[in-house]
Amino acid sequence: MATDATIHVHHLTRVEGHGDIVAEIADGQLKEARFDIVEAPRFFEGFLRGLPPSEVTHIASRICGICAVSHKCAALKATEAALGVEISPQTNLLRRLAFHGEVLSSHLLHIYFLAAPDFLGLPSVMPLVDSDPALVRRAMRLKQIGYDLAAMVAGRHTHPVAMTIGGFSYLHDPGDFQPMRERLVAIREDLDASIELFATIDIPDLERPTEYVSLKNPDRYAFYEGDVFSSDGHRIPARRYREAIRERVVAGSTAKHARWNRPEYLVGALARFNNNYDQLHDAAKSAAERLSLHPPVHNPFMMTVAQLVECVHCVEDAIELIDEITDAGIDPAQQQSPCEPGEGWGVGAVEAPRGILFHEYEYNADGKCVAANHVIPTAQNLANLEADMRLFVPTIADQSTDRIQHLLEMLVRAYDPCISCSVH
């Protein structure tokens, strides 16, 4: 290990939020190895208190620009169950396309973006648009159909107007769908030649077996519902979540550290791959082979690549889903569940792109919110994180310090953090 080292990356780049990397070796031995979240936290739980079950799941979806379908749909949930509002069977088959919507967006931005410069020996995406157009181009398309299928949903993308508690707030178009099908079918060229890149890439080394939480659903790959899942064989209902994922105040950060079984886990689509890939899509299984990704995987540099696999399932069951709803016609019935205000409790987990993702909410019998709580994926993350620099540092120890500093930046990147979210 090197004598000496300190590293103190302030603000680190090409991650959603400000964060910093911090990392010290002394007399040849690791000091400390953290992230600190340093972002101004945003008190969303406090500011939803008062409001009218309407406004709460409106004003929810701003917590983060980039997932706000998931937060929207985790808010939704957690009020309908709240008031005792049972969605249509159409509901939940549109809900479940707009969040394939919103996974291909999100992970396309990480993996192209913010990931991809990284492995290609890049301070960012922008060389790419003088050296390889043809990449840039395809790295746009495929993260504007994301955006497309999202908004054909939800009204738009970015904290989707649409969505309502019980339904939709307008009737959708069959015409829509038809031409979204064909452009999803289209984009599969697109998503080859992406696994094409990163089956070719170097991968940093980096094992380190830990404990995988997600949404697990006995039908289907999940990610609009399911039961909370860990890989250590423990399985409970979304709405007793209080019971499993336990959340700590850490020095140093304006985000909360979490906890299951062990001191740390891991969510999002690594998570979900080595949880769930049984139910995988037949395609998105054959690239995972192509990547050589098979579960379990217990490198987290590997979590762009199972990104990766997981757009391909997306598109692939997305078409499934239109299919699907323009076989069956939209149901004008089927639009909007009944809803009153009124007293209740409830709880609203979902698979956001970067993990399960949960919120709670009180109503009063004024049917004005009382209580509210968020847990976010990124916030569930920090600690794993931490727990794999301290691994990852003594194993580079002998290179030099910037070689160091840019191999822990590209660990935290591989993360896809949502920083704003973490501190909501």
Second form
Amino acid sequence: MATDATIHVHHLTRVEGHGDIVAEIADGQLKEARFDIVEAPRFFEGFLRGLPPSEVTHIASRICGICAVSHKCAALKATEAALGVEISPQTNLLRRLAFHGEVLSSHLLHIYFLAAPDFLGLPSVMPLVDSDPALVRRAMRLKQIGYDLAAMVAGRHTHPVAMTIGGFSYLHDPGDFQPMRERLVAIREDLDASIELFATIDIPDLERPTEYVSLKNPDRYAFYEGDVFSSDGHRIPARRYREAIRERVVAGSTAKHARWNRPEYLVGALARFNNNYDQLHDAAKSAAERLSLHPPVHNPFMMTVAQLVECVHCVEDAIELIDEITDAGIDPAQQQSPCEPGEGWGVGAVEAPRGILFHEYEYNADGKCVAANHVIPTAQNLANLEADMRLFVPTIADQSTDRIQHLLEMLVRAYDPCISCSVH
Amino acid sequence: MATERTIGRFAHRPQVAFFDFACCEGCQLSVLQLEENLLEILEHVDVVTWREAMSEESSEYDIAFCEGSITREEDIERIKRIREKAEVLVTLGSCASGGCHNELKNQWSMEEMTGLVYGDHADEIDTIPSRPISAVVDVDYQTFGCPVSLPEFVTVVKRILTGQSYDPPNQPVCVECKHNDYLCVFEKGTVCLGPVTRCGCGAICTAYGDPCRGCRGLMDSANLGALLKAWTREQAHAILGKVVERYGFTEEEILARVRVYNNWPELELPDLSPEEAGPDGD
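Return one more block: the form predicted together with its partner chain, after the form predicted alone shown previously.
Every chain and every other molecule in the complex is listed next, the one we just looked at coming first.
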């Protein structure tokens, strides 16, 4: 181990939001390894109070510009649970389809624009605009199809406009879905090329088994709905999440940390992959094979690769969902379930691109929000990230300080942190 | 890459930086969705600082695009430093230009906010009443929306590069809504802020059956008093008779919606006492 090294990365680049890496090795001993969240809090849990359900669910998507559909749907599900609103099977299908768009756009933004430059030895994708325009255009096509798929269902990805309590404010025409279906079929070629690219890159070694937490659904690879599941063998309904997940405020961080059975746990693509591998589409399993990804995977750097596998799943499942909706036709009677504002309490849990997300709201007899709680994937991952950092630093301490710093930056980026979201 | 050339106001290829303050970063992400337009813009400028997308960084830049609201003392210092360096400062979206929902927290004391979320650690949290960037420094170009309207962003980029000014539109969203023949959201029994909100969004919300919630801010000439008088149950019949009466909204319902995006400065409510209204209720 290097005798002394001090690393302080102020406002890490190529991540969403503001975070600082702090690591210190003194006299050959690891003293410190932290990722401090220094983002400005916006206090959603404070200012949503007093607002009616229509405004709460409208504003909630603004917690995050990247995972706006996830926040919107978590808020809708919590509010619908509070008000006793049942959504139609058609709304369920359409929301699941919108999730695939969001997961694609978010994952591909991370895979190509945030993470890939590290593997290609570049500071960003900007140099590729000149040197490899074909790759940049491929990355943009892939990212854009996700936004467009979400927009096809929700009117716009950032921020959704057609999603409302009980269903949709807009009656879809399945005929409009066919051009998207054709694009999804065509995009397989771009995904194949992405898999080839990532099959050749060197992923740093770091093995640390941890607790993997995700939704679990008996019928499908869960994004929109399911129970809360831990790889340590626990499973509870989402509405009881507070019995399992405990958040705590940590000095030096405006985002909270969380624990369940262990002092830390992992959420996101790798947790879903490990917990729900069997339910992946066959094409995604083939992609995992080509990428040498076999569950359980304990290397956090593989999160980016697991995201790529999920992209294959989302494209294939989106095609199947479009076919299912087209065959069934759109039923105007299922557009929006009625909703009477009133008293109630509810929890909504979804798999945002970065992992399991909880929204919880309480409404009083006047129909006003009196309490709000949001548990964000990136916040849940922070303790796990720091545990990884503590294990990782001693294994790379014989390298130069610059190299240690670069590898730590890569580790944080592998988590694809969504920091302004985690602080909210 | 385009050959080196000068256009508009800049004697050299302009250097562009992006900065973010308290927000969801959805405006930056929306800019990334410009695709071909973005590649065309990159033919005319060099992006030298964009922390979210690039590790390259420069302390020298000509044009600063800034998103988010100012919510800490340190943000004030930071935006002032950016203002000093940038020849052109552009606010991106409503958090930076007009207020947005961040300002909802200003209804409470900051101690209540920090205590509610951070409990025993509340004292460690630096937060001040939220305000748009435009309330702290001079801004050369403003773009609006939550998220930013992309056609407006592209227009502003062109105006900057060619040395022209940009006046945001000052007509209501109703203009774009009617132009597109969308069903009036009032007909669905929902409060819509289209009549008082700055257009330029293409009426995307009403296109999908959602009401306008005023994310692009009130028009400069927006007459909140008229809005309230025209839409509240008490005044409705005097203005538009049965047509408006059937909407039957309360003042509280309308103001709750107006406040979401327009609470900076703290919303001052027009006096709606009966004697204020003329015999025709105008």
